[in-house]
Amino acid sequence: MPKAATQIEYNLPIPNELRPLLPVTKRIMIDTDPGVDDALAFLLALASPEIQLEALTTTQGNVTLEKATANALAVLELARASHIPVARGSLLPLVEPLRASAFVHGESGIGNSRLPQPQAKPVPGHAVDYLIERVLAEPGELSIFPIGPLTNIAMAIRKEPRFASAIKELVIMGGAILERGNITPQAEFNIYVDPHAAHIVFHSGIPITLIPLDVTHKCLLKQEHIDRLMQISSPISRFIRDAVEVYLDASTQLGYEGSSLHDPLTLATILAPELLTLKEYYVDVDISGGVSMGKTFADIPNVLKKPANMKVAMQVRGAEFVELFLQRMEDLSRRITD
């Protein structure tokens, strides 16, 4: 079972002989529509010395763009990370109408939490331009973790031809391969909300790792886990309790034993890749407009004879990931007190 990594103050002088022992940090930007599990992903990234969170870019999805941007700023302030830039992105999907999921995430998008209005403001300009500028400034250095609809990423690909070749990789939360959907019988929410954007991204040539419902549904946060976190008095543990309350209730009504850690699981590709079993497949998305609209499908038997365009997580040691998540949240809660 993975152990919580020791927190390190990176601004202190470190003897050269100890440097090889430090976790290698990965520089990432998260494209997001927060969203309860999005907020949990931010906290996990901030709690993990293996990750250097460079920015958040927002889009519509779980909530409207306005709420998504406010939530991103507010959660960063809660975690004492308001120095991390937030760029405001796409107001609507490329083709489909705007959708949101208050049933799952609450009217605010972050459950029953009552975070103060953020003091920080988003950076000037559109998130698509921000993504292009950052990626082209350091080709091959930045990974992007899209954990909402893929609208911003698709628009960046279309606007700047050099963008796709300059990204190090995409780690996408989305899709359902052998698992049933969670917004239609066949489609997963993030892909369904903007399937045309997903189609552009899947065929962009960017190195992609897909984290679908097939694995996220095996990583369940339960009430007993919330009770464990509440043993620590902290704004972080209280936020998780309040944010997850609606999410947990909705998951129970849908027949699950807990709330899936959809978006945090993308970070397992950095924190504990051994917990995931990845398969290389040719994957596409249905944009025909029929009953399978937004369905992701993988050519597992290779009948199409097309080269694989992504790695897909098909199995996960779910209980071990949940334990890793809890350890990191306990550590963050101990560090951030009233």
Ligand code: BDR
Second form
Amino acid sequence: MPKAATQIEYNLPIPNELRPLLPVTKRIMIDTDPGVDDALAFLLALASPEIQLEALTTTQGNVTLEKATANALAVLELARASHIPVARGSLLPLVEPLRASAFVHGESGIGNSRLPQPQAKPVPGHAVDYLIERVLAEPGELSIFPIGPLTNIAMAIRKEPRFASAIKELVIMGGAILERGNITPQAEFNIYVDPHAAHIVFHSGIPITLIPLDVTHKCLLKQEHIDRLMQISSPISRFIRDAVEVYLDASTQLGYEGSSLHDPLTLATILAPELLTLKEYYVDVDISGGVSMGKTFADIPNVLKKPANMKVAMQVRGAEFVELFLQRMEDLSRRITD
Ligand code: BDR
Ligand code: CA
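Since we've got the form predicted on its own here, give me the form predicted in complex with the ligand too.
Following is the full complex, with the preceding chain placed first.
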């Protein structure tokens, strides 16, 4: 019989009979298009005993589906977590053409990192079916953290009418409320890539927390933080240095003082919710095809008198989150050595 603490320390699956002995952990699946900051989000989840990472499901976005899936498997392998299932998802957005952002994430999707050739394979079948199967097997238990375009989630909602009411919640990295966009002057990347999917998800009735650019732009990873991590010799610290290089350059060229920890910040809802100020708003997305295509609109003055459909993070204590992130990466780097 494995010891509960050992299972947690190595992020192994926890048998149900051990759960009552453990501190409360949140069981999550991450839907992702890795992506430098997506990879950092996986590492943060794996470094955190408060989180049980149940699966990754992949989608196109920062890179093609093929690269996204290979990157997801490779990062798990690097972090000695290849037992975590990866399900391959959507090849294309619902309506829009494929996009990819090599400028920000590098050709491979994960900067200049040299990842191991993954031994594990994706689970059979499509991520949409995998999500439906897992969520319906344990209604109300699993939270999903979408940190890429919302294509898989929208398809699951449309394919299985019971899916929306069986998910515990969605914590989405996406949108820009008062902040400017990062892919058009108005739109944020994840929402812009598949705005029709976002429209379906926003109006699905699923409890949603949105983590938009308004807060992620305040959580900046800088060169001095990388230098601090490099005090520890580990495949993890080296991976972070190599992965972030291109991302840091691109962020500097765009006028930021560091690289935003967009996707890792979703996990603050579990690890340090007190760092986020959440407001309940009715939020919609423009799918009309004009200059504000993909823009997220929050009815802050409540002029529409529609019920709020999500909680939106509007403020963050950014420096404290970056410190938490660094400490967890230091812990993981000490744990995973050559
Ligand atoms: C989002 O877009 C992607 O490039 C990042 O991985 C993040 O999920 C930020 O707009
Ligand atoms: Ca992402």
